[in-house]
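Encoded as structure tokens, the following chain is the form predicted alone, with no partner shown.
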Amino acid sequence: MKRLAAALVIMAIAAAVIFWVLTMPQRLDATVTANADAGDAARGERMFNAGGCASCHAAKGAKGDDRLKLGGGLALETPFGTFHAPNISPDRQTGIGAWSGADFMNAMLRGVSPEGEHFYPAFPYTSYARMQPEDIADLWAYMKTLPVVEQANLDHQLPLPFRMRRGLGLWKMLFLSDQPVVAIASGDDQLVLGRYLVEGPGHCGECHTPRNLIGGPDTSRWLSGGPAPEGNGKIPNLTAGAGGIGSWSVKDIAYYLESGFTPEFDAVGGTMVEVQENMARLPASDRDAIAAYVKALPALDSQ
């Protein structure tokens, strides 16, 4: 019995060590973050709009210059608990003003905080992981030009075991990747750009792709719609399958992103209002590329 007890203790210790190693937050190599503080703010504004940063981090309903005040606070209710968008303004105490460019890049591409903890994937770094480091650097340069907002962050309201961030290391092993989802033939620059904007900064898959029981995106059903993350209604299917937008042309999709009107002259509604307003601020060539990519998606029926 003593030998069995000792063996069980050793196995438990070994399992704990393996878990600790496997779930360790993985930072970017210093060569990747070397130019993180050398971005261009003018180019960064495009990434800011593509990423829709104001939609979650500005005050609800903010318009005009107020949408650039990123004090956070938006509550996102999910099956795993309620997450609160943090203050990402340049305030040094309550925001991210004390961060370095490398800190920001590690947050965006790896979901790792300056303190070396995993961020919850309510922050869509699973999409941002597909962004180019130079675009992250540009975004960081732009973020530093925004108004300082002194506003304390709200704590997430999560039940056990979801308060244990360390376990997210295993989740990331399954779902965090910098590889594109949809294969595109080389040489089609417009489709490549559209894929980048949709799968990366635009993080469209975070809402339009169904998730499994542990909150991971089911990429086999990419952008085919599914239950709304907050549990109310459904997110539309963007493919040409049954229940999707197969009747829309590339021009229809681009016009919708610019104007907020569907081919049937319905107006955009719900949480898509904020997304459409952000997309309207992009260059027309970006909207055209997004539309071309969406139109080229493999057809999947709504479920």
Given for the second form:
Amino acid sequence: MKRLAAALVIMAIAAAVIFWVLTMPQRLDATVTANADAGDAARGERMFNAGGCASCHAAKGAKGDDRLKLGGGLALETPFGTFHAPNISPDRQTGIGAWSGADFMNAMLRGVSPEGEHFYPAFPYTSYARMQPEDIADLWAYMKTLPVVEQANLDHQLPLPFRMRRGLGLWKMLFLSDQPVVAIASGDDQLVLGRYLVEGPGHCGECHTPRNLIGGPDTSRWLSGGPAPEGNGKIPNLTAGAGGIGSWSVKDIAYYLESGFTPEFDAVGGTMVEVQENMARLPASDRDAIAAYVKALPALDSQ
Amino acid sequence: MRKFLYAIAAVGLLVSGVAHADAISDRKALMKEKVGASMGVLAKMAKGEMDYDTAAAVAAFQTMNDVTKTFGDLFPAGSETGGDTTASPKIWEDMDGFKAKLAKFGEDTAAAVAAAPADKDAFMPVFGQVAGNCKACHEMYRVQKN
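The form predicted together with the partner chain is what I need now, so please give it after the form predicted alone.
What follows is the entire complex, opening with the chain shown before.
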């Protein structure tokens, strides 16, 4: 009996140690972050628009220059609780002005904070992990030029099990990857660019791909839509399967991203309005690439 | 007597249900066949797929403006559901805000008719001003269902 108890205690300790090691936040190698502070702000603006940073981190409904005040904004209501988008303005106290470029890169590519904690994946680093380090350096340079906003962060409202960030280490083992989702024959530069913009900075899959029970993206149903994570309604299927947008041409998709009008001249609505307005700020060649990639998606019927 | 009252109530429900179904199909028809079709003409001219024509543009702006005069009456209480509708519940939670968006659409289309842009260069900013109303309203008051 004593022996059994001792064995159980040892096993419990071993399990705890294994959990601790497995869930340890993994920072990037210093060689990856070497140029994190040497980005180009002008190029970074493109990544800022592609990434839709303002949609969550600026005040709700902000238009014009107010989009650049990233004091935090959106309350994202999810099945796991309510997440409040934090202040990412260059304020040193309440924002991220005291971060280094390497800190920012670890946040974007690894979902790890400067304090070495896991961020919740409401911050879509599962997509940003596919970005090139140079693009993140450029984005960082641009973000440092934005207005300082002094505004304290709100705490996320989460039920107890989800308040322990350490467990996210396991979640990341399942869902965090820098590899592309859709296979594309090498040599097609436009499709590769479109895939990069959609799967990486654009983080389209965060809404347009359904999630499984533990909130991970179901990549077998990539970009095929599903129920809206918040409120009522549905997220559209972007593929050519039944219920999708197979009748749209590449030009139609690019025009929708530029103008907000569908081929039937219905207009974009809901949270997609912000996304579309960000896409409209990109070079036309980027919208064409996104459209080409969307048109090339494997067809999946809506469920 | 009780049966009679039930019957009256049933007929009442049926009539109001039908009336709301009418409101839903009427407002959808106006939005699609009038506003959407007009937008199609305007956007094709804006994109250069169709030659710019002042009369066609003014007619399209006028059609839209006509819709704004009656569209707001097609959202009676009770027509939130009961048919195939993508109207957001926010319309009924914030009817004043919804009507304000509609009034803005009315003003912009009236100004576009009055401007009667002579050529495409004059047309483009007027078109942009009118077209911005679509998503300005849909952002708040329309939900995606397909």
